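First, one chain by itself in structure tokens, the form predicted alone.
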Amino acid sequence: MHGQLQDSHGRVMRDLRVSVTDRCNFRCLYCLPETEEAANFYRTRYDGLRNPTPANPPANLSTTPIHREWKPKSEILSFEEITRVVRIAVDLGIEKVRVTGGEPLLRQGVDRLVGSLAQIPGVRDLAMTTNGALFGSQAAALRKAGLNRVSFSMDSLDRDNFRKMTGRDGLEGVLDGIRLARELGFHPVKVNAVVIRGMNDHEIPDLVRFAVKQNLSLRFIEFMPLDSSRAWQKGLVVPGREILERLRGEFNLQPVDASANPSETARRWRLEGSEGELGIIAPVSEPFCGHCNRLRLTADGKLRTCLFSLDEHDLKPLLRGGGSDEDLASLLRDRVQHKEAGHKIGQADFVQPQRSMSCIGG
């Protein structure tokens, strides 16, 4: 199989995010804000952020939880279909594969998929992003299957605040998962924290202290417009520069040279006195689209060339209709050629994708 996955802007694709399910057992504010507390949070913050007059929140901010219709099993790719797409993508230059969801550990037997992906020649890095709630019971099997790295979503170290942000009382389970990941030799162990003004931005220093103590790679991520309630507000974004300024007075941060990897999404700093590091991912205030080398495969077999794509490209007709590997490779090359120059957050013509982050894959 010949050719690379190169777009019209000269970017060569090396990173593939593979969602294995659109379902999730959390209801996070920035993804599936479908709890009464989430609705109340947005209501109380809405006044003054968009309207200086009495609050007028979007009509879809109901206090009644949304009863979501998940994709039927018949539309979700099988492990064999996922493995085939990844193998073809790796033949075309993909080197890094990350298993995501929804919550990937809700997919029964996901360690079998990890084992299949780990055996594909050319997969240089095989990782997973999880909320950690189910990690403890599956961690050893995942490690044995060949998973190299794991990233945990953990937005708060305060039990009550964690519950407000995720809709679940699950902080201890996530902390246990992080400890277990370190014991099993996953390296590095990453923690991702989405920062929302007025909700968890006061915990920024505490999260860094936790990373220092536990030798973790911490990533602060700006709040993006990918929530199912479409309640995102720019005023709730804590810009990366502000996060950094809040930390400089307390922590000695040594910049990490990323010139060898211009597609790196995070600006990174070493944390003095620790093997851990800090990263800030700022897609809203400091877009890094010019070096983006990522593709996403949704659980229902759609190729997305950008996290904020308005178009998806269905691979199932070829996968289930007798298409050859070369047919699939040709489709991948063609779609990548049309990869967007960048997202349009903050621009007048920005349109939020129809599907939330849980359906797209992190």
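Definition used throughout: the rigid core is the maximal C-alpha set that superposes within 1.5 Å between two forms. Computed from a prediction, not measured in an experiment: that's the story for all the values here. Residue numbers count along the first chain shown, from 1. First, how it differs from the form predicted together with ligand SAM.
- Remark: with the core as the superposition reference, the CA shift of Thr35 between these two forms reaches 2 Å or more.
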The other form holds:
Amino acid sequence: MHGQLQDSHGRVMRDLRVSVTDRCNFRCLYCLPETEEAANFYRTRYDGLRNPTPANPPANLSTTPIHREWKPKSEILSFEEITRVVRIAVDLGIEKVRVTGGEPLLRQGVDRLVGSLAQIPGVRDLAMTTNGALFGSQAAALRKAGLNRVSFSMDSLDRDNFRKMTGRDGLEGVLDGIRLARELGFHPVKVNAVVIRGMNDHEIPDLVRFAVKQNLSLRFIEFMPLDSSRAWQKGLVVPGREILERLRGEFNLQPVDASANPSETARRWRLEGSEGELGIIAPVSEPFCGHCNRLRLTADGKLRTCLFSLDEHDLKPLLRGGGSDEDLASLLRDRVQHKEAGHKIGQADFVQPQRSMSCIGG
Ligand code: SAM
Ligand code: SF4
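How about the form predicted together with ligand SAM, since we already have the form predicted alone?
Time for the whole complex; same chain goes first.
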């Protein structure tokens, strides 16, 4: 197979995020909130912040679950189909593969998929992003199957706030998962925290102290308009620069030189007195689209060339209709050619994608 995945802006794709399910056992407010009331929690909270008098919540707030439909199983790619697409993408230059979702550990037998992906020659880095709730029962099998790295999402160290943000009483489970990942030799173990003004920004220093103590890589992520409730507001985003300012007094942060890898999403700092590391991912306030080398494959077999793509390219007709590897490679090359120059958050013509982060695969 010839060629690499290069777009019309000269960017070469090296990183593929593979979503294995659109389902999730958590209901994070910024991704897949459970009820209209939950979806509106930070809207009213933010109005309260802007306005010193308590905001009046919209009268029609409801605790009825938000209606959502999962994709039927028949539309979800099988492990064989996923492995085939990844093998072809790796032939075309992809080196890093991240298994994600929805919650990837909800997909039965995901360690078998990890095992198949780990065997593809050319996969240099195989990682997973998880909310950690089901990690304990699957960790050893994943490690054995060849998973190198794992990132846990943990937005709060306070049990009540964790529950508010994720819709689940799951803090202890994630902490156990992090401990186990370190014991099993996953390296590095990363923790991702989405920061939302008025919700968990007061926990920024606590989370860094935790990373220092536990020698973890911590990533703060700016809240992006990819929530199913479409409640995102710019005022809820805590810009990366502000996060850094809030930490400078307490922590001695030594910048990590990332010039060798300009496609990295995080700006990074070493945390003095620890093997831990701080990263800030600031796609809203400091977009890094110019160096983007990422592609996404959704659980239902759609190729996305950008988190914020407004169109997706279905690979299933070729996968299930007798298309050859070369047909699939041509489609990948062609779609990558048209990769968007960048997202338009904050611009007048920004349009939020139809699907939320849980469907796209973060
Ligand atoms: N369920 C897994 C988890 O939460 O780790 C994997 C999928 S989740 C969609 C992947 C990552 O996307 C998580 O780290 C999550 O915090 C992040 N994410 C979800 N919605 C987001 C949003 N609106 N803005 C920024 N990050 C978001
Ligand atoms: Fe589920 Fe992850 Fe989205 Fe939270 S961020 S709702 S855990 S997919």
